[in-house]
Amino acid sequence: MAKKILLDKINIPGIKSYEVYRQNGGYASVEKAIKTMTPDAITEEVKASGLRGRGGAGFPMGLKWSFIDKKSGKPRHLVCNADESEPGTFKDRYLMEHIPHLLIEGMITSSYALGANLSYIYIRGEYMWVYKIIERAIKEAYAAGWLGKNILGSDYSLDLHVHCGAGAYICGEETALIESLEGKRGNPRIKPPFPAVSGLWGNPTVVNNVESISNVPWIVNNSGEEFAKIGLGRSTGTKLISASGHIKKPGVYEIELGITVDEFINSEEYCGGMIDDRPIKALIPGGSSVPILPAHLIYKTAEGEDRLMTYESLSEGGFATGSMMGSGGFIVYNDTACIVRNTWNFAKFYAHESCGQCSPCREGTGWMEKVLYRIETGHGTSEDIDLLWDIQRKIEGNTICPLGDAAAWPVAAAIRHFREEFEYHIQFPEKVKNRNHFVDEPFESIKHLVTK
């Protein structure tokens, strides 16, 4: 069995409550940190762990902490990004719903390391029942003396609040999240200044993901060196994967980074293989914003090496033949899936969620959605594929925040790897008007009909 850091205790009856969590070693990292460690020593342990941000960017967490401005004398803040709006991603919800005190403990230990006395958990609006679970856990932590004034008799104090957003994907971007937390419209800020210098209310701020923060207690209790022994190379530790799609056992899995994609999809320990044992057609390994991979690039890289569940291996070959680990939203498609419909579905989401601040994203996402809908419903033209390629190219890299890139990358990868499917939709419009067109006739069996 793989090493478990985050899900090790999640099946203990009653672990959601403070009493059971405490009886099973909960809040030990807070005791160790406040009684025996300096804030800088904790940061060094997180650096030594090699832990990379689990929200999608994969930036080294300890390095991010070291950027926070400690010289200005301004108050510092830690903000937990629990917005989790990336389609295909649901692992943070699973953690908060089933073992909320792990996140609270991580927030306290991390806030102490950063010298933050006022911290926040920003949770997405659709997670109202989880919001109530987190609120209850925070009240229990206050009642037990883990939050508030002079924690454990020390001179360290911390107030922690949970703030419910209004259901905007854009607020998963850290500066848009900060704007929303301040009571403003959730529009991303131009950087610099970066939040580590001027974040929440102009104060130095670190924004970290739920999964990232939840790793900190284990690192403090066991050392960064021990965490770095798990995983492979610069992909250290374990990773939560939200697995969905045409697999026999969808769910949230904790893997040791470095196992093969083949093992993750097909072993009984994880996804259990494909539903009805149908052929695999495509994979989105890191949530809807990362490039889709075709069948021949899922288990092997373009160089013929095993594709591994690591940041490096999933991105091997760049976007030409690779993808990204992203948020770990692992979506598997069999041969009955329509890539054009899937791409249109994502494009519709990004067009809806664009904040409208940047013209390329505001206009371009809407254009892509319309063109993709036209193709999917049998009204496309031969020029539409090149038009889509041109639109996504002019969005990527031309916006304040990465939402524009997130909208462009899936379209580019779908055309790059599945152009024949787009051409089929244009050449056989009556066929694709049947919603089950590839269920009835998988594309692989009819692709020979596409004329070049």
The other form holds:
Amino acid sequence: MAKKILLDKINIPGIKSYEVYRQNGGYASVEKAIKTMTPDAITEEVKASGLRGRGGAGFPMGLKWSFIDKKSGKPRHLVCNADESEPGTFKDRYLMEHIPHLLIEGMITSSYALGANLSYIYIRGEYMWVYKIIERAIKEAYAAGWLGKNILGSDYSLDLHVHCGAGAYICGEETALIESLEGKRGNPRIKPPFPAVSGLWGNPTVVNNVESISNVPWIVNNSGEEFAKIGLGRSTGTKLISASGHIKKPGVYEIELGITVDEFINSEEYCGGMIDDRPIKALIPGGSSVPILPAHLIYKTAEGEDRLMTYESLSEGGFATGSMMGSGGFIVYNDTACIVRNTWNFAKFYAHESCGQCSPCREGTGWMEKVLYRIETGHGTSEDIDLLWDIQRKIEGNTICPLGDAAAWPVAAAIRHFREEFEYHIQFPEKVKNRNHFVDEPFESIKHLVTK
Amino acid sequence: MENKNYTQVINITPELKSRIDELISHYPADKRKSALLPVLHEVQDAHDNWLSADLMAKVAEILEITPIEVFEVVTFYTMYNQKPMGKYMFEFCLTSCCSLRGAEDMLEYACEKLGIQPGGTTEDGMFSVVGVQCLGACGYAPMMQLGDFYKEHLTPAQIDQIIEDCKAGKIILHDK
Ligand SMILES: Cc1cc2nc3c(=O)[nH]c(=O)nc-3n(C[C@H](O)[C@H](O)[C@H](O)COP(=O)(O)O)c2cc1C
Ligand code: SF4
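Now that you have shown the form predicted alone, what about the form predicted in complex with its partner chain?
What follows is the whole complex; the chain from before opens it.
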């Protein structure tokens, strides 16, 4: 069995409850941290671990912590990002639902390291039953003395609360999340100032993903050096992958970084291969915002190397022939999927979720959705592909927050790798009228109609 | 505003008030506004799943902010309804993975079964069917949200069953 850090205890009956979690070594990191370590020593361990943020951007966690402004003397906050709304991603929910105390333990140990006395878990409103699970778990932690005043008799005090959103993907962006936590619309802020200097209520704030924070107890218990031994190169530790699409066993898996994409998709331990053993057509390895990979670039890179489940290997080849680890939202497509339809589906998502502050994003996402819909339903013209390319290029890099880029990249990658499919939709409009067109007749068998 | 035509009886029961006070206590005393999103969820759940202008004004009064501050939030977030919706609101995720696994078929099936259009509500006010964006259940597609819970791995037979259970009052909507 592969190394597990987050899900090693997931099969213990009752691990959801405080008692069972505690009996199985839970909250040990809080004891160790508060009784034997200084806050800075914990930050050093996290730095040594090489842990990279699991929310999507992969920014080194210890480094981020070291930016928090301790000089101003203002109250500091840790905010856990449990907004999880990136299509293809459902791992944080799994952790919170099945082992809620792990996140709470991580929040306490991490808040101690940051010198935060008031911290929040921001969870998307749709996960209402998970919100209730976390709320109850926090009450249990208070009752057992892990939260509140003078934890373990020390002079460290922490209040922790869970806060719910109300249906807005953009609130996963850290500054929008802070606005939302302040009771406002989720409009991202212009950076700088960064949250580490001016975040929640103008106070220094660190925002970290659920999975990132859940790794901290293990690092404190076992040391950053031990953590860095797991994984491969600069991709240290394990990663939760949310696997979905045309695979036999969709679900959440904890992998050691460094296994091959082939093993992840085809082994019994993980996805179990393709449904009905149909051929693989495409892969989105890191959530809807990252570039889609065509079949020939999934198992091997353009250089012919094995494609590995690491930050480096997934992005090997840049945007021309690679993709990104992102949030680990791993979506697998077989030959019945229509890439144009899927790209339109994502464009619709981004158009719906744009907060509307920047014109390139607000207008551009809407135009992309319309043009893609036109192509998908057989009303496209030969200029539309270039028009799409032009729109996405004008969004990228021209907006306040990265949602604009996240909307542009999937369109660019789809055109780059699947241009023939777009052309087919334009040349044979009558053949794409039925929304299941490639279920009835996979593109692979009719491709010759548009390729030279 | 559309909701002009509808009236809503506002009733902040003592239980609701104490829950609101508990939520407000999660934020510093001078940051009551921060409780707005959680408070709106509670208030909406207790008022037939929608928020009238009068109810928003009431929330503003409780949080000591202006009504416009509530209104601008209600209009930003999709989970707040500004008009009455069915008691049982079927929210089908239509984003990528769900769509790949037949989400549109499920939504259409439910609509046909209930005799309504997507976005519509049955005349008796019992059911609404809407399509929504990714709910974070991609591995368990197709699926829908019903109250505080998810119904996953949907099939037409299961949708029939859920409709029956709703009619029989067997579905728990909120985890209070
Ligand atoms: C549009 C958008 C949506 C995002 N959604 C999420 C999310 O749902 N969860 C998350 O952890 N990070 C999300 N992020 C990334 C956060 O802004 C932030 O980088 C992250 O929470 C930092 O945590 P980490 O360093 O532990 O990964 C999103 C970013 C953008 C631009
Ligand atoms: S890029 Fe889009 S989502 Fe981000 S701030 Fe601008 S308009 Fe809002």
